[in-house]
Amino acid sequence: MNLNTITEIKRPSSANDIYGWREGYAWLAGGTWLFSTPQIGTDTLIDLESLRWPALQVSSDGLEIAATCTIAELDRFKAPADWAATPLIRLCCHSLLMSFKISNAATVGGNICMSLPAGSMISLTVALEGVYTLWPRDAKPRNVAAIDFVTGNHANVLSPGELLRSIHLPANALSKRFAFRRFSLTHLGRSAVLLIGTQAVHSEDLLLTITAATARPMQLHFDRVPVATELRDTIQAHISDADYFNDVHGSAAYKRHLTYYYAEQIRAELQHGPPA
């Protein structure tokens, strides 16, 4: 879509070049959402591509993902052999409603900052205990846990002009066992429910991440894999009926049902191992 309100495109060499922020400014990464709908209140795009951030950086501490890393780049990532949770990356990259053209333009940071319930980069980074580095315009950088970033449907903690710089996935989370469940009305459709369970090596714990079904990510931690009744009771105690997201991809009641259904499958898999 042509954005006929745009009068200027800035291409900074550093984010600090944008030292002020006003209404009408918008960060431009992949632009797959920005160019999909009229932006009546926007007159200036600030192109993040000119910052040339390295897309993916591996260290002993884990994986650093630039906000400008494309979904396709992340999908092609080859991880160290001991990062057992790496297949989660590909599963989540393929849990988005997008064509191959879009995946080569859409960015990890863009998906996170859209903060939609079905944003699978949110699902991935929350499940793997990610930490986001945010760059305010007139303050020092700050770190926010992925679980705390999204506050509701299309809502997050970003201040005006604040920029998501990168996502850090710690090595200990990337080394965990995992179980993944997702439901969509169509094979390549938007997720109605996306649940991920992780378990530390040589541990009996369970970290259950619930996304898409709820307006914001929900996470439950158990020191030991619970029995089925304990799991169900804990979900019921921490997620109210009002927390489930109602849209054309599924009613709130249906998503609630699938949450309990898939949570039990994940519990059983991480307690006994994957089905034969």
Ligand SMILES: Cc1cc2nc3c(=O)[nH]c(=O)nc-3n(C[C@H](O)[C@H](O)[C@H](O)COP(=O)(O)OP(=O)(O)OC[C@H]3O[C@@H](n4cnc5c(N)ncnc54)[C@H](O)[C@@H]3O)c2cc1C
Given for the second form:
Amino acid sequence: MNLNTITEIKRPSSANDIYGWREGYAWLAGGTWLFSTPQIGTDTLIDLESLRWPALQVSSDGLEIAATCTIAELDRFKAPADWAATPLIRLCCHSLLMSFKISNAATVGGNICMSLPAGSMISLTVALEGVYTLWPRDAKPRNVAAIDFVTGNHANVLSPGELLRSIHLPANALSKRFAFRRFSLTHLGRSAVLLIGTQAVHSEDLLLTITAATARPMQLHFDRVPVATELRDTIQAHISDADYFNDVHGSAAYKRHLTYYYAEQIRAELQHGPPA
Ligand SMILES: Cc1cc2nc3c(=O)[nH]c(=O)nc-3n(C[C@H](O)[C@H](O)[C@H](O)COP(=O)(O)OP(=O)(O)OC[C@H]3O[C@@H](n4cnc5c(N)ncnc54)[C@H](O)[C@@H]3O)c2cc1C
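Alternate state requested, the form predicted in complex with this ligand (shown: the form predicted alone):
Next comes the full complex, and the chain you just saw is listed first.
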């Protein structure tokens, strides 16, 4: 849609060109959300594309994803062969209510900064133990663990004008085994529940990440794969009924039910290997 409150679009070549942040400014990434709804309080868009950050960089430490990397670019990523968890990238890129037109424009950073429960770039980067690099306007860059970034539905730790610069996925997390479960009320619809379990190489541990069902991501770590009752008790102890997210994509009670159902499937899969 046309945003008729916008009077200026800035195209900086460096983020440092933007100082004196004020109300009315907004970073523009792919614009898929920004242009989908009136932005009454915004008069200036600051286009991140002109910063020309390299989308994806592989090193022995892991994968560096620029916030401006599009979901389509990430979907096409060819990973080193020993990163066993990389099929998760595709699965999460396809876990959005998005046509190819949207996924060619929507960015990984935009999805994370929107901080919606169904933000599957959040699910991916939390499950793979990501660390976000944030650039505040008037302070030094800071790193935040992906699990600590989203604080609620459409809420996160960013301060005004603070920019998400990049996401680091460590090589050891990318090398893990994984199990993935997702449910959506409609085919290709927004996720009602998205759970990912990972297990380190030569280990019996389980890292369970619960997203979409809850307003913010939840993560549970077990030193060894628990028995079914221990898993249920731990989820119950850490996630209260009020943490489940109620919306048109499913009631809180329904999402709670699916969380336990899929958590048990993930537990069994990582304990006994994938189903034949
Ligand atoms: C048809 C359709 C389907 C969608 N389906 C889903 C879905 O299933 N799940 C879901 O989670 N979302 C969904 N969305 C919402 C949204 O489009 C996506 O979350 C998308 O990934 C946003 O990315 P973008 O690059 O287009 O962000 P933009 O629209 O450009 O920006 C979104 C917000 O994030 C801020 N922002 C962007 N990048 C940064 C950055 N690097 N640092 C700081 N702030 C930043 C912007 O200022 C803005 O407030 C959908 C949208 C549409 C139109």
